[in-house]
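This document starts with one chain, in the form predicted on its own, laid out as structure tokens.
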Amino acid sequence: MKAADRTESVTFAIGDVVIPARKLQQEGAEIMWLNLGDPDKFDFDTPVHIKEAAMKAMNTYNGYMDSEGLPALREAVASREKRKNGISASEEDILITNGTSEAIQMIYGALLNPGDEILIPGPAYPPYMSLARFFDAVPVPYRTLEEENWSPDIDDMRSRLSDRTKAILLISPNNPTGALYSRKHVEAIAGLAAEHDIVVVSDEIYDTMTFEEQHYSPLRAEDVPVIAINGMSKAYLSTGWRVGWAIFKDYNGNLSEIKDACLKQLRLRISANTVMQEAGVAALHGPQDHIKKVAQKLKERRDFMYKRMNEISGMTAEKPMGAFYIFPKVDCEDDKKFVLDVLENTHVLFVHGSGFGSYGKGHFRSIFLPPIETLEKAMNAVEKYMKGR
């Protein structure tokens, strides 16, 4: 039997390189995995009293869940929203997921008609791209500008708004450059999605791994409908619990069908992980000291990697501002082939920028989350390769 036409145009490079990685594990390769961003696989840990409270939500519960999430939750999230961002977000605004992928699909279902299109940054994370042509809606990529930290290019941004857009897309932190939008830039963006009367989707998986500045999100906006998806996977350690949620900020009630939509295919699935839900209580209500230690980890992995790989010949990086990824540019004429060139060489497994959209190609991920150890010594294996090529 033929699948189903929708599914050809899905791919996940992050996780296509793995296959070849995989196969030279069988044979016997250590390898060094730098494709993933799961800090779990590395020197983080979920915090001791959100594990103690997933197991005593696993002694007290284990049913159905409201479909829209546990109320308990839902009210942590709109609390998390005013300490960070001053949003008075009420349980109605919120909704719960399995994982920030879920809010993702469900927002697209919901949002997204046939031939509509969407704003995205170029590079981008690859689900953004696929699941809108899986809904036979049309990913548009705008312009950022590596050259300043991947910012992104408002007069290009501007240029591919049309009367099919719906929607524009922020990812900051972004993966996979690593670059951190500027309140002036966020703010801008707003205004054309006030302009155009279309919604801003921003991504803030990220907002607590943050470097030399702060996050800041277009919730903040007065005017413009958001929705912003989030979750426990980065900022509480936590990525296989599967627990995400989207807020949304109305507009003059722009969003009220949206949402009615998105609550009927959660229907659908029934519930989100009920255990994991009530960790969640625990995790943002409780002691928030982790995060900084977290940051600052990171950040020192980050200045090793941005030191060390602009050290090494036909190969240069921008600083990542956020989350645990740099995007170098790479001296070749194709770099999924690099990549799979790189693996077999040292043992090393990158993802390839083109994986990322076109406005990728030349260039590969890396994470950063490793201790410098390990880095170093995949820095050093990369290096040897790059002068022997």
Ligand SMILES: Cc1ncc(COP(=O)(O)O)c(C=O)c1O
The other form holds:
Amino acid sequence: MKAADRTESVTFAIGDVVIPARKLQQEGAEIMWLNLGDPDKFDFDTPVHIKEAAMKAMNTYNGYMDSEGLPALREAVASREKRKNGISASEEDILITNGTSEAIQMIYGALLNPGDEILIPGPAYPPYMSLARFFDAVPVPYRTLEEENWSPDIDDMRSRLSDRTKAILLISPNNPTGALYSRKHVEAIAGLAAEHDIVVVSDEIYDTMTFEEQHYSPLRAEDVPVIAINGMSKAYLSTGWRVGWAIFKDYNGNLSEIKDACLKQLRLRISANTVMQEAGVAALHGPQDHIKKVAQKLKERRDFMYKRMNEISGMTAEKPMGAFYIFPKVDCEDDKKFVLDVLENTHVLFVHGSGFGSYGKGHFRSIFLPPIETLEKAMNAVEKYMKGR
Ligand SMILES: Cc1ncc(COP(=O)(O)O)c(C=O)c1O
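Can you switch from the form predicted on its own and show the form predicted in complex with this ligand instead?
First the chain shown before, then all remaining chains and molecules of the complex.
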């Protein structure tokens, strides 16, 4: 039986490279997994008070929740945004989703008709491209400048706007490049969106994971509608719990129909995970001490990887300013072949850059989540391979 055509466009490079790695593992190889952005797989754990809240919730109520989300969590997200970005969001401006991933799907479903365009960073987290095609819409990548720490090229962005453009997407800190967009860039992007009467969609899932400077959100812009998405996966080290949310900051009533269209989709899937939403309330209202510690630990690992990558002849890397990814350029004909050759010869698994769109060609993505000893072992093996190839 043939699957529907729309699924042909669905690819996910981060998962694709796992297949050959599993095969090697079955043959007895010890794989160093530097492909997947999951802190819980390494020495990062969900803070104890949040786990306790989940256990308590499980002993209290296990039924469906309102489709728009647990009121206490929506209120907690609104007050986080007030604290962080100074915006006066209320419970009604927040929708709770099963992970940020569901929020992306819901927003695309609400915004994009066939043939509509969305500007996305080049390179970008792959679902932003796959899902656009799934909805018969067109992901249009805008250039980001590697030599300027992968910051957005505003002129290029402007040149890609058309009368089919529905939204501009920002991912800051960025996956896969680790770029952190400056206030100046964020304001310029918000200005472009305002000029063209379109929405800014802002993926802020790594907003607590920054090393030198703080994250600056387009939610602060005054005269443009913004939908920001975030969640518990990274900031609260609970990727498997699947709790995310979207924050709707309206301007001139432009977002009310879009928000209703989002909610219609949420009603179809009944509810997000009730128990984990209760844990989300504890996460957002409780102590936040782990956030600084996590950022510090990541900074040390970032420094290590940045130094080692740039010491290897044949590769150069920009310094990631946030998240836990580094995206080096490498001398090679074909970046996927390079990643597979590295895997075969060193048992270190990266992700090929072209999996993040055409701007990722000639690069690869590594995480820097593991402890330095593991990163060192991996980088020694990669260095030896690069010298000998
Ligand atoms: C930029 C970005 N957005 C969204 C997600 C998905 O996060 P969630 O676990 O909330 O679905 C990821 C996961 O790695 C990501 O890197």
